[in-house]
Structure formats: C-alpha cells, structure tokens
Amino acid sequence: MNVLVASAEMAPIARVGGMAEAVAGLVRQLRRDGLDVVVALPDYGGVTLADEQRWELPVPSWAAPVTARTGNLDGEGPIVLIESPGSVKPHPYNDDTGQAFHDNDLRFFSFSAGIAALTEQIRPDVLHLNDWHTAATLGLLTDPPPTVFTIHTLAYQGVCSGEWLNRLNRSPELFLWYGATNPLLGAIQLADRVAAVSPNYANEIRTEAHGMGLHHQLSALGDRLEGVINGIDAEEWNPATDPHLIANFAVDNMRGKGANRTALAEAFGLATDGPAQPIIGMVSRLVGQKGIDLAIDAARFLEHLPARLVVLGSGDAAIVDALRGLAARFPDRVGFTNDYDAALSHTIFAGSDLLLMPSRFEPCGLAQMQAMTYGTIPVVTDVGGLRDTVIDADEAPDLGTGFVSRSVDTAGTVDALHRAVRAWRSTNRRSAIRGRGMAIDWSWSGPAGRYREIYRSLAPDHHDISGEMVGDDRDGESEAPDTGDPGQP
C-alpha cells in the first residue's frame, strides 16, 4: 500500500507546533511498518535534498507556475517539496511582526493545486491530507483516491475571500462560508474518513461550544469521524539515551533526574536548593490557547506553594512581555528565555517535577506525554487530549499520572498545583506517580497501527504490510471561525 501524506509542517523541514512534530512521528512509524510512503510539504526554501529531481506540476494557470522537488531527507524517505507563488518565506505563515502573511490564501490554494497535480500522477491507493493547508486538494481533483483528512486543531480554518469559490472543480458550494470559501469545511464534508488527533477532541469538537461553527457538519459525519490520538517519538524522548541530558535515568534508576533539576535551575539563574521546593516547567506556544495568562497569574502564588516556574516559549508579543515582568518581578522564582532551543526543551522535561498545561483547548498535545516519559508530573486543565492522557491522581489513587484542573481559570490552576506540589512532597506517592506515568507506551506504534487500519478500509483490494490481499472487511465503518490561526490569510 502507498500512500501521499500532504502537510504544511513536519518536523524538521518546518515547525510551529504540534502538527511538525504528529507528521513527522506518524510518517516514520509508518515506514517502519511497511507502507510506503511520500511527503508533500511546501518549499520554503532553504532545504537540501539528496538524489534531487525536478519537474513542473500541471496545474491551473491561476497557481502556476507549481515545481516539485523530490528526493530524501537525512535518508528517511522520499519528500516533494513543492514550490508555488510565494511559497518560498522565512515562516511557514507568519512575518517578522508575528501577522499572517497577506497572500496566505494564494500560497495554500496553490500549494493544495500542487498536491492534486501530484496525486494525479502518483496514483496513490491512499491521500492523507492534514489541516487547513491541504484542504482545498479535494475541490480541485475531480476524481480523488480514497482520503483521509486530520484536523490538528479546527480553530485554524483558513476563511478567505469568496472569489476562489470558482477556481474550484468539484463541489464548490460544499466551502461556502457566510460569502467567503473555508477550506476546512469542505475537505471535512468530502473526506472519506475525518480524524481529529484525540477522541475527546473529536468529542468537544461535534458540540457547539468547541465546534468553531461546524459542529453541524462535524456531527453529521457520524462515524466518519474518530479520534485517532498522537504519540511521541519514542527515540527522540527517552531519559535513557537522550544525548540532551546532563544525565541520562530510567524508571528503575532515577538518581539523573537530580543532575537535570540542577542543570535546569543553573540554566534559568534560579537557586539549585535541593529539593525543597519543585520545579514547574513549560514548554508551549506563547498563544491565548495555552492559557499562558492562567499560568501568570498562578505565579502570585509561587511564594506560598512554595515552587518556581521555568518557562521556554515564543510567539504573542504582549505574552511575551508579560513573561518578561514576571522574571524580572520574581527573579528568584520565575526564570523565562524567549525562544525555542531543543536542547533546552529537553532539559526542562528531564530537569522540572511538574509540567504544567492549562490549555484553554487542546486537541491532543504531545508535552504532557513527553513529560511524563521524564518521570515530571503533568498538571493539566480537562480538555482535549489532556484528558485522554492524564488520569488525577487524587480521584484515581491507584491509576493517578498527574492533575487535572476541572475548571479553565485562575482559581482551578492554582488548586491543582497546590495538590500536585503536596503530592510531590510525600516521596512514595511522587514514586508511584512518575512509575505509572513512566511505564506508559506514548510511541506512535499503536497510532500509526489504527491510521493502517483506516487505510485498508478504505482500500481494500490494495496489499497489507504483510503482503496478503485484504479482504472487503471495513472495519465497521459506515460511509465561527477564529480569526487569531497563524495560518490565516
């Protein structure tokens, strides 16, 4: 079985938030299992294949000119980097000031005009579009293979103006948005199977409070709609080989941890005191999402924990400065770098005894899973993929991985850290939790198994990784928008 995976982002082509990281993990464990796969992605420029080909890609005299450049990346598989107007930026969406640059919707609809050229000559038994970015691929192939459509987040639409209604070939009035054309609402409605990247976030997402306006088209897609949730890439975050660390640990020797929570508090200039009091970590986009405001405000209260908060992130100006005052108000508790550094990522889930999460939506997430890979207890608002991944563990003394805020505010993340901070106090329950949350499998093994899965479904008359012929066995399958996406034109 083949398969064309088209993405605006895979890690480490181009990264800005968890989808890089969710294509990147699904593609590889996917090539581990068999199926052979292509990635489309945008030429952004700056990148170097090896055993490079070029070609122009037929399309529309509105995109062109499109060219594809093929060839393999650090000897991982082939890639198509297609070149559109546009296409080549320093960002994948945004300038220098942090706005969305002003010919988004051109670049997308060009990139998307590149992917249906190239599946046209490809054929695959299986197209695998991601986000918004790729959507508009399913109004321009008039006769497309069978296609899977994942929603990384659905506040990320891609609304623009009207007029590229008529530069689609089939269906345009399923994008018909209040006058302007929505990518994603069309490729959810002509999508063989939609996944979102978590099954409570496939839940929230059919009802109207989280449905960004189509939850009446998300609902209506019955069971051509699931959650299929990400993993993390078992190499990359593993406390036993991880050449980030100062020390390397495991479950059954977490005597490293302790050298990190040192590096980590040397790194951000915060006392390294012993483990009289723990550290919060977070790593996040510095978006409204995240609920960074939640954070800063609970930082009041670092004092009469007592705990200190390390923070590493970029993106919202006014965030930013208002993380900026926060070290400079707390230096002592509060340590903040303005950044993404790999390195340094590692080292804060290696080195904190807490992540905290208190996302105000969160599809999946992939942080909450790395930490608790690290033996760092995740503290988490119950959205999402949170959910789906973090049991409290005052609710649930025998299952607890960390602690859940029921409520998305001020008072409900301050409460769930005043009970992570006395749990990690008593040193036989911080063992117990950090074990469970530890010896869980958060690879990509078993989702990559359910997108095979989909797949055959879908193509059944195609071979298995096996090399059988599948069966016609479907598995039992049946046949407002937010304006702030840094993808939006």
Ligand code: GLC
The other form holds:
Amino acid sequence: MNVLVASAEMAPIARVGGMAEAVAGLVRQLRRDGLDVVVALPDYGGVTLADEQRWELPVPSWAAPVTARTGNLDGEGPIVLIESPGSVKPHPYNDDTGQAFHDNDLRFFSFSAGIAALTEQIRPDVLHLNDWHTAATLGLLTDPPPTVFTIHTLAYQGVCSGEWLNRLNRSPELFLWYGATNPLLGAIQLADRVAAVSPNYANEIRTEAHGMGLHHQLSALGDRLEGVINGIDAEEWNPATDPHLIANFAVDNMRGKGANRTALAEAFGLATDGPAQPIIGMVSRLVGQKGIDLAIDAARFLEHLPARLVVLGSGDAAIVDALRGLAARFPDRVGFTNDYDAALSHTIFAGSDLLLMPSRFEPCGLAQMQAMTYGTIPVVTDVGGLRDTVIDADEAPDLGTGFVSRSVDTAGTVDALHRAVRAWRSTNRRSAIRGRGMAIDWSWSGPAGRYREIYRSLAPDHHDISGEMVGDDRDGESEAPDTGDPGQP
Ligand code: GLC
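Based on the form predicted alone presented above, generate the structure block for the form predicted in complex with the named molecule.
Once more the chain from above appears, this time first in line as the rest of the complex follows.
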C-alpha cells in the first residue's frame, strides 16, 4: 500500500499549529506500520534534503513553473517539496503582522496543481489531503486515485475569487460558493472519505452552530464523513525520557515534576512561593478560536485562586499585545513568551499543574493530551475533541481526568479553574486525577490503524504488509479502535 500525503504543514519543517504535529505523527506511525508513505509539502525555502533530486512538474500555465525537490530529511523518509509561484516565504500563511499574504490563493492553488501532477506521476494507491491548502487538487485531477480528505479545521476554507473556478477541470460547480470559489467545499464533496479530527467534531460540524456555513453539505456526506481522533507522538511526548526536561518522571515516580515546576517558574520570572500556588500553563496559537481573551479575563481572578499563569504562543498581534499587557500588570504571577518554541512547550507541559484551554471550538486539540501525559490536569471547554478526551472530575469522581467548563465564557472558565484548583490542593484527588490521565494511551497507533482501515476499504486490491489480500474490508465497516474514549485507557 502506498500513500501520498499532502499538507501545508508538517513538523519539524513547517509548523504553525497542531496540524503540523498531527500530520507528522500520523506519517511516522503509518511508516512504522509498514506503509509506503510519500509526503508532499510546499517548499517555503530553507530546507536541505539529503540525496536531493529536482524535476519540473507538468502543470497548467497559470500555475507554472512548479518544481519538485525530493530527498530524505534526517532519516524521516521520503519527502517532496513543491516549489511553486510564491511558495518561498518566511511563514506558510502570514506576514509578520499576522496578515494573510495577498497571494495565498495562487500559492496554494499552484501547490495543489503540483500535488495533482505528482499524483499522476506516482499513482499512489491512496491520496490523503489535509485542509483547504490541498483541496483544489480534487478539482484538478480528472482521474484521481481513491482520496481521503482530513478536516483539521473548518475555520479556514480558502474562499477566493470566482475566477479560480475557470482553472478547475473537474466539477467546478462543486467549488462554487456564492459567486466565489471555496476549495474546501469542493474537496469534501469530491473526496471518497472525509475525516474530521475527532468524533465529536464530526458531529458538531453537521450542525448550523459549528458547520461554518457548510453543515448541509457535511450532513449530506452521511457515512462518508467520520471522526478519527488525532494522536500524539509517543516518542516525543514521554516524561520518562524527554530530553527537554530538567528531571524525568513517570506515573509511579512523580518526584521529578516538582523540579520542572521550579524551573518553569524561574524561566518565566514568576514568584517561586512554594507549592501552594498552582501554575496554569497555556500553549496555543493566539487566534480567536482559542479563547485567549477568556483566559485573560479569568486572569483577573488569579489572586483569588491563587495561581500563576504562563502562556507560550504566537499569532494575532492584538492578542499578543493583550498578553504583554497582562504580564506587565502582574509580573510575578503571569509570564508570556511570544513564540512557537518546541523545547519550551515541553517545559510548560512538564512544569505546570493545570493546562488551560478555553477554546470556542476545537476540532481535536493536542495540548490537552500532551498535558495529561505529563501529569498536568486539563481545564477545558466542552467543545470538539476536548469533549472526547477530557472527563470532568466533579461530575465523574471515579473517572475524571480534568475539568470541563459548562459554558464558553469567562464565568464558566473561572468556575472550572476554581474547581480545578480546589481538587489540585487535595493531594489524594490530585494524584488520582493525574494518574488516570497519565495512564491513557494517546499514541497514534489506534488512530493510524483506523486510517489504514479506511485506506484499505478504498484500495481493496492492495496487499498489506503481511502479504495477504485485504479485500475483505471493502465497506470499511470494521470497528474503529476505541482510542478516542478516555474511559478505556
Ligand atoms: C487544528 C485544530 C486543532 C487540531 C489540529 C490538528 O490546529 O484547531 O484542534 O488538533 O488542527 O488536527
């Protein structure tokens, strides 16, 4: 079975948000499972490949020139970087004020033309596309292989001028959106299977409240749309071996967590006034979706909790300013680093006591899983993948793994934080909640298994790694693994 996976982001080469981690984690696991996976990413510049080869891809003149660079990246396996008009930029999507580049339509349409040409050349058994940046591929391939399209977020659909419809040669009418072109809309209708990144998000997006204008089309997909929860990379996210930590720890030996906590307070210049004040961590893209404004409002109550807050993230300039203001106002209680720093994020997950994620919507969310793995109790809103992964410890005292705000607002966030701090102060409750979270297997092995089943159902005549025919799963009706259910660690 060979699969071509295309995405605008993949860690560590191009990383803006969770999609980069998710794509990297899935690809690694599929390769471990024996699949032959080629990854195509835009060439944003600055990446050196071993054993590099370059060739020009045959694309329509509006997209030309498109060059494929292939080679190996630090033993991660084959990658194709697609250099196309405007692809080389310091950031995948935005300029340094956080504004989208004006030519993102051309950049990602020509990237998609490159993916289409590459697909014609290598004829993979399955083509796996991710988010709108790759979506136009399905309007450019007249005879596509079986295709899976993963929705990491519906918030970005790539809507652009109606002129782009003229460049599509397959079912352009499916991309038509009130006179404009909507790449994501076309792709969800043309893909053989659509995966949303958690079961609850797959349900939510069929409703008007969460479908971002596409709920009718998403509902019409029926069984072609399903939720496949993301995993986290079990090698990268293991507190017992993590090289970024000042001290390693594990569920049966939590002593190291205290040293990480002290190191974290020092790194952010916070008061180190003993264990009585939990540290609340946040690691997030700084965009409206993530409810950072709710966290900022809630921070006004920090003295009453009492607690400290550390935030790591990058994104919208207005949110950056607001966080800077908060940190200036409460210098020994609030720390903020405006960055996407992988090493520091590990320190935050290890050293924090609680992780705050007051998302307005959250297709899956990875930080809550990383937090639980590091014995850090998540405090989340009841949306998307957060509902699938966190159980409220007040509502289910014997099963709880975190605290779930009953409403997406400041009052709900403050209430959930209060309940979390209260539980955290009780040594027994703290270790029970943590222990349950740390025992859950959030690795990619279950979710990648589900993607493999989907691939096999679409390309039934291919041999799996054991050499057996796998045509017995044509309907793809085998049971999804239960990895999304935190009640079944
Ligand atoms: C996006 C979503 C996030 C998800 C990630 C990976 O960043 O906002 O919820 O975890 O993609 O799929």
